[in-house]
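Only one chain is given next, in structure tokens, and it is the form predicted alone.
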Amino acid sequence: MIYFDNAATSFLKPESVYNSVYKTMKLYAGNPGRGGHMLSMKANEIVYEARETVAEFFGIKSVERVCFTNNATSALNFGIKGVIGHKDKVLISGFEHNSVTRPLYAIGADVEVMPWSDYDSKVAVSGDTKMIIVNHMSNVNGNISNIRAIGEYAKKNNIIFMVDASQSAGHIPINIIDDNIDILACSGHKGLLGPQGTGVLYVREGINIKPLIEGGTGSFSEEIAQPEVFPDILESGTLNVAGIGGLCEGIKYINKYGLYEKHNREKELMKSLVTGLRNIKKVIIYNNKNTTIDENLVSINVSGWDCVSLANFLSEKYGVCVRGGMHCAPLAHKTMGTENTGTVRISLSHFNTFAEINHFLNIIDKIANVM
């Protein structure tokens, strides 16, 4: 099997991640913050260490502002619905995921979509804009948004700046101070190499956020209302301790391996892939900026093939895992002009090899030349 669907969920994971999940489930499956016995305390230690690790990774000074969620979708919904109200004006890029657009439209926000290129130069917004939301790395074609420049602009204009780092976290350096990020949402199971069922939400101090879910927090149990302190306000119910511990180990692995080294390895793999794809007739490569493609994912089509049919054929015939379709981002496809065709997305991990790249290129060449 060749696994090229890391933008959906990373695979493989470091051994330390697998071991952590198993060890936690077998030895420390207590409920954090729900008692003073040894298993509850150990579970609490696992969660707190993960909070510290996440905070350090993203340059977050206040550890308690790190909240754990089930996934990036949950984090984005908390960050959007907890802050934005009906008719509040929100500016988004033309590459946002459904996890951003659907919550915004569901609450009746006044949404303005800006072309991708405008985000990288100067953002012109009206004075009543409450929030700017940016997909840091497109999950469709891998293009990167200049979040630092946008963050500076948002700060100068007193606009809340929210970054969807679902695809970029663990691949590209992110610092909430340097990038002027007010709200950061990301998945734990993609570039951060953690298990599925994990996500992270950071909310800057001073932002008034309402909880979407109220319930048991293990704190202020005598109060009828949800605690307003972080992280309790956004963490009702039992946390995924095993998953959070695994996420912690994934980030530790990246720190040890080196984020820049990991990124450079993925860039070299992608350079080899794209160079080969450009030499195959009938392969269409989608890159919005018409620049070099050096991140860990790219979208293509092969003339004569439906994207879903091609992805299924690659899996059934050759054991190659890629994703064909709209990738839960129809707005991005509309921006790219592929709303009627979709694309085949190829997304790499530093665990992939050049041998896999070469084998895949031979397969695509064979398929393209048959049509």
Second form
Amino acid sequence: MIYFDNAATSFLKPESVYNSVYKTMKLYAGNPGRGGHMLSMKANEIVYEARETVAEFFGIKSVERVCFTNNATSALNFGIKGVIGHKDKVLISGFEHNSVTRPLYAIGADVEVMPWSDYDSKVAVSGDTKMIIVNHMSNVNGNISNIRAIGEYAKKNNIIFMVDASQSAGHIPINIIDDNIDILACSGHKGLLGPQGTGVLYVREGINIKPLIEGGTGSFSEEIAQPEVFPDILESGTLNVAGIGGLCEGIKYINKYGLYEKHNREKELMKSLVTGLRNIKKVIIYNNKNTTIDENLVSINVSGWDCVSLANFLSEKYGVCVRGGMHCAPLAHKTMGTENTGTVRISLSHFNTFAEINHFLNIIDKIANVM
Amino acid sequence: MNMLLIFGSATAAKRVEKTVAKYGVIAKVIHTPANISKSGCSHSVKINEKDFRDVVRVLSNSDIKILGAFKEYTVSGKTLYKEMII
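Could you give the coordinates for the form predicted in complex with the partner chain, as opposed to the form predicted alone above?
Let us now look at the entire complex, which starts with that chain.
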């Protein structure tokens, strides 16, 4: 089996992640912040260490502002619905996932999509824009938005800047201070190499956010109102301690491996893949707007093949896992001009090998030229 | 004699434990006894009384808010608490 669907979820994880999840479930998974017995305290320690590790990874000064969620979708929903109201004006990139566009539609926000040419350095907004939301790395074609420049613009204009780092976290350095990020949402189970069921939301101090879910927090229990202290305000209910502990180990692994080294390995693998694909006639590569494809994912089509049928065929015939379709991001496909066809997305991990790339290229060559 | 400092969340209490450890202060996070908890469930940090003022001073330079401070003492084998002014 060749797994090239790491943009959906990273399948291979470091051994330390598997071991941590098992060990926590087997030995430590009390309910963190709920009671004072040894397992509750141990669980609290595991979650706290994860919070510290996440905070350090993204340059977050206050560890309490790191909230754990079930996934990036939950984090994005919290960040959007907790801050944006009906008819509030929001500027988004043309690569936003349904996790951004659907919540905005649901609350009736006044949404404007910025032109692709604006993602690098400048954005043009009207005076009453409340929030700018940018997908740091497109889950469809790997397009990178210049969040630092957009964030600087947002800061100067007193606009809340939210970044969806679902695809970039764990691949590209992100620093919430340097990148001027007010709200950061990301998955824990993709580039950060944690288990499924983990996500992260950071909310800067001073941002007025309402919780979407109220309930038990293990704090201020006599009060009927949800506590306003972070992270409790956004963390009602029992946390996924084993998953969060695993996420912590995923990030620690990246720190040890080196984020730049991991990214460079992914870039080298992608370079090899794209170079090979470019030599196969009938393969259409959907570049980001630059001519190079530096990140760990790329979208393609093969002439004469329906994208989903091709992905299914690759799995059934060759044991290759890629994703065909719209990737839950129809806006991105519209931006790319592939809204009527969809694409086959190939997304790599540093765990992949050049031998896998070569084998895959041989398969695609055979499909494109023989079948 | 020990002191209990009450905080708004288990996360804040844990942060205090780790923060004061940098100053050589031994602190332990505990579930706050119900009779002194300021508003139901909360978590506290237990420290030695001798470290009380130092800890308050350290935390006054941070964004961590102390919700209450209590001195722990024992009468006839029973643990009691006296609220202190911070």
